[in-house]
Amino acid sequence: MTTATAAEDGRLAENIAWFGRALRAAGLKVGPGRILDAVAAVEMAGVGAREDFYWTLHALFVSRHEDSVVFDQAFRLFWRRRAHQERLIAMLSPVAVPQREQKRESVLRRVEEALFAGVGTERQVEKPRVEVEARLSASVEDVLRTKDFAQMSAAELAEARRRIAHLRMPDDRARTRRLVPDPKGRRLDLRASLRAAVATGGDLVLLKRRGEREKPPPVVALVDISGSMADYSRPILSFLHALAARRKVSVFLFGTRLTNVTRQLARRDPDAALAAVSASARDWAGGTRIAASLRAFNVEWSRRVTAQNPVVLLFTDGLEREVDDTLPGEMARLKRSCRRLVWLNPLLRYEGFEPKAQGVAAMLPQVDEMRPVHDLKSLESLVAALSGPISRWSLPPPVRK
């Protein structure tokens, strides 16, 4: 096909926009310089074998190895599709596009959500059936929100996982030992005063001011893996997966040992982000040492990640396999680390729990809040209660000897 053919069509251009819209709404950085810039490039390279405009588009469209799998995925689908209504497209896929050996599942799933938001569809539906619909999705909604982690079918988990993608993380706010320029800061910036005062040729000095900085605090997470935390992991990790696109978070994994998934989790790809993380971790579902890991965080780790007094999550029910001596200490030298320490519990769940675990008990003393975590409704009454005060009223009462 060549440029002249393409632009007499006139189709050209605007599928080339559905494209990007599409490749947006999967995940990737596209917008509308992206897009011109993709226009312009097919009409001076024409439009020759379907390979040649597969790379055009990807050179373009593509700025991270991990964003390659999603454009294969909606490259693939999309011009598919619509080959067979247009003629133009028809032209621009003289050739298939040999089938790979493995389906990368999770990735053909989250583009093919991206291709039927409404990006390039016209799909009409009869008024009568929108409404039946709209009323069952509220009651399945509700249902979904309440209903525990551990009680959750596959598909009740992946949609769970999604409404957790989506929810409005904490906006607060700490103050930082760096200053910006203020014009209701407390301190006076004479270095920035001078400047203005050279631009009006010394008759006029302004004085410039400075404040502090003030962004959202760090996060550090401590999850534990273990048998009985094992159905509430991976919705945690998901949520975590959600906040570290919005401050910065640190991960960490533990069981019979500590694995640090950071960097594993930072990914843009929520479902590669935890096939990563599950890959790192080589504890799952086994047994508890949680004075042993904390131990392992407060001497390998804590330095390099407390040192701008974040919030620690910590992610457990406390049912600690051996109890010493050391747990206190260890759950202490953790609290005077942080800002906040807010042990989050599936066991609260339950409306008589009690404090009776020697690893409850051991711990609860050193913490600023306990909440439960583990249905939808936790998690969004865990992101309201970071963005407000420390608050001790969800703590159990203490247990009478």
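Between two forms, the rigid core is defined as the largest C-alpha subset superposing within 1.5 Å. Positions refer to the first chain, counted from 1. Fair warning: this is a prediction, and the values are worked out from it, not measured in the lab. What changes on going to the form predicted together with its partner chain:
After superposing the rigid core, the C-alpha of Leu382 moves by less than 2 Å between the two forms.
Once the rigid core is overlaid between the two forms, Gly27 counts among the residues whose Cα shifts by 2 Å or more.
Core-superposed comparison between the two forms: the CA of Ala362 stays below a 2 Å shift.
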Contents of the next structure:
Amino acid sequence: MTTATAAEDGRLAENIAWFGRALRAAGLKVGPGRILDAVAAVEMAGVGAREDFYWTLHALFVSRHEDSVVFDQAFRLFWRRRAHQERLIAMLSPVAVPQREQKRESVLRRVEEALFAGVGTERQVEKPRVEVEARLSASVEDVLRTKDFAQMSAAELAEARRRIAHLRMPDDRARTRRLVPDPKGRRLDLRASLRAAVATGGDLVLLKRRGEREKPPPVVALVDISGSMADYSRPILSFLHALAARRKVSVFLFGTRLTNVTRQLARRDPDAALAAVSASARDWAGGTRIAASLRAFNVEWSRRVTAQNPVVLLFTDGLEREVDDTLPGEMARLKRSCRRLVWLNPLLRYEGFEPKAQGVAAMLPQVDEMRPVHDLKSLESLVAALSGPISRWSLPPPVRK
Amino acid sequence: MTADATRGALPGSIDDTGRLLAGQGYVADRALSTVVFLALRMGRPLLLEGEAGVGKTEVAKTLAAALGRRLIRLQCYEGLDLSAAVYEWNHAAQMIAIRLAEAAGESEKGAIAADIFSDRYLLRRPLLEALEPHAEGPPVLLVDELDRTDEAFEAFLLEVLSDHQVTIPELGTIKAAAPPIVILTSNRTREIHDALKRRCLYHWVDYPDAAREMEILRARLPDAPARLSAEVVAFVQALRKEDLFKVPGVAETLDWASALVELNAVSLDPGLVGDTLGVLLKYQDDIARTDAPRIERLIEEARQASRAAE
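Moving on from the form predicted alone, kindly provide the form predicted together with its partner chain as a structure.
The complete assembly is shown below, putting the previous chain first.
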């Protein structure tokens, strides 16, 4: 269709605004000012050929070469038919749409809430969800802390995410090889000493020192987004987003394939970051191929992200359908390339959990530590554990009252 | 056209660039010749990325030799700082100078300071060296394995690369009269920052195809038996298609070929390949996986490929 039909609706400006919002959700830097400019520019240029319209919007909305591809795809999808707008918004929204039948009611509700929260669509106006808000009060404080992420409503999840963002983050330190001025440092800084001595005319030589700078070791996170982990992936990604604000974090998603989402997660706004992350992985809530994913990581990414000896966080339940003999080898290689390998397993929420599944049994000997991650409390204890010294893996995990 | 006449002059076209590199035994493909030509013409740094052993560092060495310029190499490592990359003061000499000044009864503080922070006590490190004037023309500055430094050093490089200057607090800003030819290499052990990439021309150096690898082998090992060379290239090409943790680069091909020449081999056989596999593969897993049946299959593939090439 040409844009003329859109203009006939008298809704061109509105559509451009929607388009701008969609682009923003996809990660482009589109502010309200840009949208106003775009509307003005389209009016100025006149609504003519589709190509002119394309390049006009392109000129206003795209400010980096990489964004051009995103713009192109979004443009084609958006300006085709109205029905596609909703689909596009759904695709770019911060939710891993779980497609499982059994949980339809609750999932539908959550997707709806997540998708249309604050968006102001007609659907939201029709079905306000006030009772969900009412359930969240100060009296449920502790309940929320130990409530399984899988059992939370969207409002509770939102609250959990807010709290995750305010978690005290781990405070571990690793020595780097870069030297900084340090009065207690081990090395003499002759250059600084001499400059200081010149100031006193050489009468008084105060020795200046330098020491190795310390900074938090980088974190590499491998997050399982298969069906069995679907309820946990989002809170975990929120956690990683909050962590990434403080230190270098590389994040990979894996289900049936491995996706690097480090750049997407680096967006400052948590919603935009999660939106970009879910848009970039195509295997949400599918199967798991742990060994193949680890191999992909080891071959393609390990040399590039483990050069600075990171802490590796492996988020998975270890439930692998086809366990072959390559899994221990890939785990061992992963272990060798990092300072500390921590396995975060939501299955540990079950009291009687035993590492009987083949995949779990194959992976367990290679990790330094295995911890639960199913609720806020376990995330807090993860933070505490990362701050402390390296311990051997423990089972059952340490419980802090 | 004599060699002296062209010496030092920049190539005038992409073809010239290819010939210039070939003259020093570096067989470049069209894409690399183009990007080298553009980097020289536009005076922009050239960032070469690629797996280890594909010949990134060689480009800088070859350019320096072909243009008759000095090669100044800055090998990067974690913790690299200004005193190792740009300059350092000769503290021992400075101390002696201060003592001597005292002994001579010099009391003017300003004079002492001006003297000990002068050119005489300055130790030049690669980056400063590259910005200084050179008789044979601006040097080739090779910043090797940039990915091994930290972000702080990368950020510092931005000034050097875009403005060709460094600032020494005691001496002021030193700016190059003629900017050096800068080649940066990275093995991608980490991602180079966009800000740095934006200032450079970028090229991904890939493994060569069979024909080009054959040319490289001929240029570097002209004495190797033709049949052996053909089989070596075909074998390595086949090996690169296998599922390996680290596939061999051109450097490994050359090493392996010269090892086989040393062993007086004229053709590949499974035993010989098995014994010399360590020259090609550098990971134990890969060597263990490349067992006798696999070697035989690869040799068979290589024979067919080299026959087809003839």
